Each structure stands twice: as C-alpha cells, then as structure tokens.
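In the form predicted alone, a lone chain appears below as structure tokens.
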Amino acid sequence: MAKYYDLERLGYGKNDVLLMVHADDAGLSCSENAATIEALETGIVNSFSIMVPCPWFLDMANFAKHHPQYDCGIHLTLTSEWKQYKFGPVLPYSEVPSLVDKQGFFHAKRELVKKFAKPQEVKKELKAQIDRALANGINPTHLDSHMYTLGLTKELLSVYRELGHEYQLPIFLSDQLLSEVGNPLSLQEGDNIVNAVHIGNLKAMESIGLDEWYTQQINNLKAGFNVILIHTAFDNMEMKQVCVDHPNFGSQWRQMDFDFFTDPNTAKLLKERNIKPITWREIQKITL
C-alpha cells in the first residue's frame, strides 16, 4: 500500500521533525504574488505553487523563472470558488465542456467537479496548464491540487498520478486530505504520502486566532514529513474584492498567514524545537 517517504535516504534521522511551509495560490492576484514573494524572501515559507489559469500567473511565473532557488509547484486548478472573481480553463472551454459552467468559468464547488468533470477532459486541461508553465520558464519541483480536487475520486486521482509520471514530478498525496474530501480508500501500492498536513480553520481563526493555532501545531509536530499549508496575501482592496463574502481563506486570513510566517519569533520557535526545513526539490531526489 501507500507508504511514507524514506527520508533517511536524504540523510535525516527517523526522529527528525521535518517541516515544509507551503504557500498555495500564487498567481491568484497581485496581492497574493507580492505577499508570497516577500514571505519566501524574508520569512520561513520554503515552497509555493502557481495557479496557471489565473490573471496574475505571468507575474509569478516571471519570478519563479528568475528565482529557481525557491521550491515551485504547479497548483493544478479545476475550480473557481470566488463569488465575483472568476477564471476558466487554459484551453478553449469548447474543448473541455465538462469542466465549466454556463459562462465558461470553472465550477465553483468541488461537488460540481465530481459530478460533471470527465477524466479525459481533466487530463487534457491539466496538461495544458503544466505545458504553459513550462513554456514560461518554470522548472517545477512538484504538482499539487487546488482545493485537493484531484483527490475527489479514484478516476481523478489516477489522472493526478499519470501527470506526475509523465512529467517526472512528485505529486502531493495525503491520506488525511483524501479523507477530508470524502475519498479515503483510493491510495494504492507505490503511492508516497506525507506524514501530516496542517491547515488552519475558520473556527480557530475566529476563536483563538490563527497565530495561536499555528503555534500549537508547531509545538505538537511529530517526526517525519510535515506540511503546513498556507495562503499568503495582503488584506488590501484588491484582495478584499477577490474574497468578498468568503471569510474562509479570505483576505484577512491570508494577511494573518503572511504575518505569522514572516515573524522572526516563528523562525525562533522552529529553531528552539530543532525543526528542520524540507522541500520538494529534496523529495525529487528519492522519487525520480
């Protein structure tokens, strides 16, 4: 069956606590890009991934091309969840009709992707996204899935695996995330999974605050490959309009992510706990 990555092959000990702080959604907006770049350059974010279909993709692609030292993945995208800010496929929507709504935008909810998306059209569109990233000078370190949509069904997960194999890139797999999207039994032999994934939640944000929640998570990290998934952006006018009526992963949330993971006290906490950074570029060495 699926197994955890053999990190001892990279020189780590079996009791080492390894952490990737990964920023999703680069390319979504100017605000998202600016905050992600600053978090990479001044904070402890050590991995990010780009949404190719979004309007600000080229800006972030240019950064990735000229800063290859940073871990950069392709955030394979099949949904457009915002109320008034929409985007659609890289391909003409006539070529992938099962992936779009009546206006030609990606479906707003994962459930609609699960209901309507045809796997062959999913693969066609996602190959186009990867190819566009490559054509713009990105040297990706991995593939991951926006809203973990590629984990919804065994068929979509098969497309995910096929893309990783065809492009010789590790894919972000998590039994935890598969369970959260309602597909817990679809892993198979040969799959490599991370040990644990940590994502903030709206209840914590509104009660103890994300700073305290992240601090608790860091203090309780276990040995192995841990991922904290964040979404860095500035709480400015642009991002407020993108996230209108969407407090979950909204503009305020994204500012909190930026603030916490660029705070020197957070870096100090990791050092005190002897938590070691790990990247997909390292993982490539034991998977390819």
Contents of the next structure:
2 protein chains.
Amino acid sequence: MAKYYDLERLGYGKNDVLLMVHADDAGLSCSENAATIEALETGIVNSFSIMVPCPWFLDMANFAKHHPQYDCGIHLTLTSEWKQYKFGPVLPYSEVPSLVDKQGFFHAKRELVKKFAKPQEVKKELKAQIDRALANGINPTHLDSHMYTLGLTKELLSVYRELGHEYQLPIFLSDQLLSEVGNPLSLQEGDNIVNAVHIGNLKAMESIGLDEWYTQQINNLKAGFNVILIHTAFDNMEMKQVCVDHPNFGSQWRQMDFDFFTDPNTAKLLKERNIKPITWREIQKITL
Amino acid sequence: MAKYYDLERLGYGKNDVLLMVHADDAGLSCSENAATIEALETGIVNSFSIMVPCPWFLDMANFAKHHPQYDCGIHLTLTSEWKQYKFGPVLPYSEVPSLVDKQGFFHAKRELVKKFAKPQEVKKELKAQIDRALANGINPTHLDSHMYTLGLTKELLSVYRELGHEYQLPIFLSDQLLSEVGNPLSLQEGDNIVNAVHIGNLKAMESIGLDEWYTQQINNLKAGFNVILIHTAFDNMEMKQVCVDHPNFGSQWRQMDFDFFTDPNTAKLLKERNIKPITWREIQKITL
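Having seen the form predicted alone, I'd like the form predicted in complex with a further copy of the same chain now, please.
Zooming out: every chain and molecule, the one shown earlier first.
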C-alpha cells in the first residue's frame, strides 16, 4: 500500500511538525504572478507550481529560472474553469481533441475531463507542458495537478505516476484529495503520500473567515509532512475580471491568502509552535 | 487607381472634416479592454477593433455583443510582439507552421511575417479569426490589420482584399500606412482609401508630449475621412508587465491615449472646429 514519506531519512524526528505552504496557479495571470513572487520573497510561502498553458506562463517562468532557490513544480493543467478567460493545450488542439471544447480551449469542468479525456492524449499533452517548462529554463522540483484532475480515475492516476517516473520528479499524492475527487481507493504499492493537506473552503471563508480558519489549521497541525494549499493573487481589476462570477477560489479569496501568508504574525505563530518548513527539493532527495 | 471614399454619398459636404478616433488592440489584456470600454462610453473614441487570438478576446467579445452601437472591427493578427506575453493562432499551430515560432506563438516581428508567412496559411488563419468572432456574437463593422502587417506585400494585401469581399466588410486601407511599411505602390483599381491617418510616435511623446501632438493634428485636420489610431489602456501592474521593455506603444503611451481622448477639452476642441465623427458602420452603407 501507499506510504507516508520517510522524513527520518531527511534527519527529522518522528514528532516534527513539517509544513509546506504551497501556492498553486502561478502563470494564470499577472496578478497571480506578482502576488506569488511577493509571497515567496516576503512571506512564508516556500513552494509554488506553474500552469504552462496560461497566458502569463513565460513571465513566471522567467522568475523561476532566475530564482532556483524556490521550489517550482509543474501544475499539470487540463481545465480552463474561468468564464471569459480561457486557455487551451500546449499541443495543437487538433492533436488532443478529447481534451478540448469546440473552440479548442480546455474543458471548463473536471467532470468533462473525466467523461471525455483519453489517457493517451492526456499523457501527450502533459509531457508537452513539462517539456515547455524545461525549454524555458525551469528546473522543476515536483509535479502536481490543477484541480486534482489527475486524481479523478485510476487511468489518469497512472498517467500521473508515469510522468513522475519518466521525469524523475516527485508527484503530489494525497489520500484526502483522492477521496475529495471521488476516487478514494486508487493508491497502490510504491505510492508516497503526504500526511495531511489543508485547503480553505467557501463556507469557512464566509463564516469564520479564512484567517481564522488557517489559524485553526496551523494550531492543529500534527507531526509529518503537512501541506497548506493556497492561491496568492491581488484582488485588482485584472483578477476580479478573471474570476468574475466565480467566488470559489476567487479574487478576494486569493488576496486573503496573500495577506495571511505574508503577515509577520503568521510566521511568528509557526515559530512559536516550532513548525518547520519543508520543500519538494528536500523530498526529491529521498525519492530519486 | 485607388479612390477616397465618396463621402457625399453619405450626405456630407466636400469640405466637411470627418474624424474617426479608433482604438486598436481590444482583447489584448484586461487593462486594454477596461480602458477601451470606458473611452467608448465616456470619451470620443467611436470605433475599435478586437484581437481574436489574445487572452482577453472573450471578455471584449462579450462587451461588443451587448453594445452593437459601437463600431467593432476585427484586428487581424499575425504578430505577438511583447516580450513575455505571447499568443498564437486560433487554428492549431501545426496547420499554419509558416506563421509561428518554435513554441507555436506568432512571430514577434513584422519582418518575420514578411519572410516566412505563406499567403494561403495567412488566409486560412485570418478566416478562422473572423469566424471565431462571429461565433462569439460579434457583428463586425470592418477589418483592419494589427501592425499593418497585411500591407507588407502585394500577396498579403490580396488576402486582405479577399477577406473583405468574402465577408462583405470594408477593409482599412491607407496609402500612408502602406508607405510606412515599405510597400507604397500596391493599391489598385477598386481600392477605397481613407484620406489621412494620424498615429503618435515615440519621438513626439518624448519631446512635445502626445497631448500636444494630438492637439496639433486635430488643429490641422483637412476635409475628408481622417482616422486617429490610438491604443487605450490603463498604465497599471498588468499593462506595465505586458509592455515590459517596450516603450513604443507601451503602457504609459496607452494611458496618455486614454486620458487625452476622454478629456472633455478634446471633445470641446472637435466641436469648436466643427469636426464630425464618422464610423465604419456608415462607410459600410457605401461599400456593400
């Protein structure tokens, strides 16, 4: 069966509480890039991943190339979920017809990927995404999956594992996220999983607020490899319009993520609780 | 030979000074869209054209669809001239290999289009751009050419004319612009041209300033169909980054364009000089 990463091989103790604060969706927009860069440089975000098919990929790739001290993963992308801001495959869309809508953009919803995407086309496109990242000077530390779409089915999960093997990169696997996308029993021998994942939700945002929710999560972190998944962007004209009619993971949410994880009080809280940062670059050492 | 439009057929007098203030590049970015919309609604911009291959096309198409009172042309696009913000064909790029670079983006420079683009691929791609505009609810009033690339050679100019005929749309032709792109002698019988085109330049911007330059142009307008070509955008984070290292037609320039053509004093100046607005929708009446 799947195993947790053996963190003792990295010199950590059994009771060490390790935390990665991971910013998804770099490359999505100018706002997302600028906020992610500032959160890496001034906040406690210590890992991010980049969406190769998005309009602002080259801008973020340029940052990643010149700042190899930060984890940079490839946020493998198969969906284009925003209303009027769309993107499609890196490959000519005629080569991956099962991945796109009538205009050649990625499907808007995970369910459409589940229904239509052929695994061989998924693999071809995702290899093209990784290859384009490499061609633009990125030295990736890990692979992860936008909207955890690669967790949807056993077949997609196999593609994910194969990509990890072929490019010799750790892939972000989580039993929790697999359960959340409706595919709880697909882990297998040889899979490494993180101990716990923490992602905000709209209900928490609208009731206690994300700040309080994140604080509670941090106060309750347990030993092992914890990941808080966030999306940092500025709630400006561009980002409001990217996220129009889409409050879930919307523009305000992303500003809150930025604010909380660049707040010195958050860094102080981690220090008080003796929570240690962990990165994929470290994890690479025990997976290669 | 080519003729000026017969404006008397529209009821104008021989000595009437007619002016179109045309905003190019809608669809390029969120900033460009927002500023163009505001300049149409509150300023004296009365015509614009949209770049179908750009990331913010759908956002602007949605505006155009719901605001048919404004001229909306298709800004036929064959170049991707910004440093880290790139776009490629509407068609799968494998179908139009002569139009793209190694990554499948349009060539960065007009000269590369001149050197590599095959006219049959140009036509196929530009038909796809017009068709996508139609499919997204745009009722176009005219065709024009981003960076006047279609004026580069006789062959490209033929494609431009054919598209006008096939879609029954006026095309923006100017003897001045043809001279500027190095192809001054390509006009022929049946071509309709505007009387004069006015586009700012970096030297004017850096010496007397664009405001003064535009004021001089307006004060010296002559009778006939005049076009002032501008590019309206807000000089914000997104636009600065789109235009990074590219002051020519850059972010500051676009803000100046917005400011001047939404300034009530500019509208007052036109009124004092009895300059009348003209649109492509009117011109359509004498070209169909």
